[in-house]
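Only one chain is shown below, in structure tokens, and it's the form predicted on its own.
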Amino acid sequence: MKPFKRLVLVALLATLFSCSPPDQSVLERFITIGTGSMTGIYYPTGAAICRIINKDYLKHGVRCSVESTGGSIYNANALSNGDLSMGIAQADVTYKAAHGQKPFSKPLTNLRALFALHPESVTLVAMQEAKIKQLNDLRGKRVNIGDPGSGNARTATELLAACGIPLSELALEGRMKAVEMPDALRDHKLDAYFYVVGHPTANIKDISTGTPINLVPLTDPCVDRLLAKNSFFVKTTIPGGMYEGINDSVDTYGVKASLITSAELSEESAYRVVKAVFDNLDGFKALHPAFQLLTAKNMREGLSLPFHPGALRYFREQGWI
């Protein structure tokens, strides 16, 4: 090796070894947030969180990226297995995960909450020509339940079971992904589909443009009984005027979405992510219409997992605990 090249190599190695690698027990440098379908609200929510985090990268040293996934159940399992840094999930799914209830085979005891997000309404979208005005009208209809492994599918299945509507009584039990549902409805391959989502969502805006639809109220007595048995469910209302042809508000029920992680994430990383969002809450709320009603108070409520120590550290600093 020539003397000059040898000197360059020695200098390079000296530089590398003099710069100690980041201590992962203190701070993860790269965070990936698992979301859901790109046409739902989880993906833009994850992107909004990453945008806030990456804006101050030079201050805290954490970079964030977003990944489209199968949704709540996938994210909970991936976090427990160490395949994701953070994820967005429904509060009912995280409850079942923590307690080892179906579809989880065992308790995922290492899941932790960072903060709550927007409420997600159980939404039943139907073609007007299908004449679906209430849940019982689904019998004999072609209905998309949801992508296997998603919280959407689990919630819809539980609702139908609670209301005494066996899946066998549907003309079609669809298992399409959220991104596929609007086209399937438009092409008359479906009569209706369930979607657990925050509003407004591009998914329903897509189908409502040029296709007559209605949103079916979910106010049956069986729904009230379901809510009474499950504390993580809350009554919600989809405001009118969000979608073409839907002028009146629609009463239904839902759960809160939440940003979750695992106990293995360092306290410092969790703290910096929570701090980045809460310190820039007005800017975060401006990134999507579904965030408009978020407050520092309600973002700490409606969760079904214990808080991560990094989140608690920030809340204590603010005097909220």
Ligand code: GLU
Given for the second form:
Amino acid sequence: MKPFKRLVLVALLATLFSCSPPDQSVLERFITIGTGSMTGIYYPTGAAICRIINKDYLKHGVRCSVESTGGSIYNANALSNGDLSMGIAQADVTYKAAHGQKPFSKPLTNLRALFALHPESVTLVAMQEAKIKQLNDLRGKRVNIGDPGSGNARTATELLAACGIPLSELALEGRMKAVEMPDALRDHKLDAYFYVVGHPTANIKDISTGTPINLVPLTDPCVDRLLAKNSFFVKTTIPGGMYEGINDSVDTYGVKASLITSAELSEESAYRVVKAVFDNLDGFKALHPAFQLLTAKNMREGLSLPFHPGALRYFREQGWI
Ligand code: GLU
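Starting from the form predicted on its own shown above, please give the structure in the form predicted in complex with the ligand.
Whole complex next, starting from this chain.
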């Protein structure tokens, strides 16, 4: 090769390498985040994370997309099988997944945490006419427990078992998807539904508009016992004024949502996603009212999975560990 041609080739290669994102070999080009129903908070949360990542597409070459799924249980299983790159899940579900407890038949040992998200409240939405004022009033009522892939189905089943209300004592044990619940209540096909969700959510805004509902407090002694046994559950309050006709705050308990992945995701990809969100925390928080109380500190707390090395790399870089 003539010296000039060689020079051009070297210059060309140098330009190519200086423009291409670093570590392309270990960086996934497409990230899919498994979320939940479109009317919940997981879906807009996944969309908010993707928006922050895609904003810098030209810098890193990673394209993020969001998928509506059944929820936490579906996401944990799909991540473990390699069908999703990231997902959102309740901390009680990820604990059960990691330990192979019901509904998981074996420990999903490859699940890893990226960061914690908003707190979710165990919310029991009831038709006012059904006169459900406390958990015990659910006997003989038509109640949606939840989609089998959802975290709320698991959490609600566990709550009813802990409070001595067998599912067989319900007039109907509903397995509807979250998106179907408001219409089913409005059409008198259900008396109540459980939803483990952040607030405010489009789902409850929808049903509360024009339909008289109440949110049932979950403060029974059996709830206290459940909390004493499970550190990922905490007492919480759904503030009044978020939904039509619900002016007073309602006491209940809740769990944190978290962004999770699998150990197979590259360190580089995990690092970039964590960095993108933490470096733009104010912008991220502005994307949904449920993120209002998030801080860089509480986004590293309340998780029940080991952190992914890519998340640890960012935390170390910040001097947080
Ligand atoms: N916590 C719910 C679940 O896993 C999903 C809530 C949401 O979509 O915001 O089933």
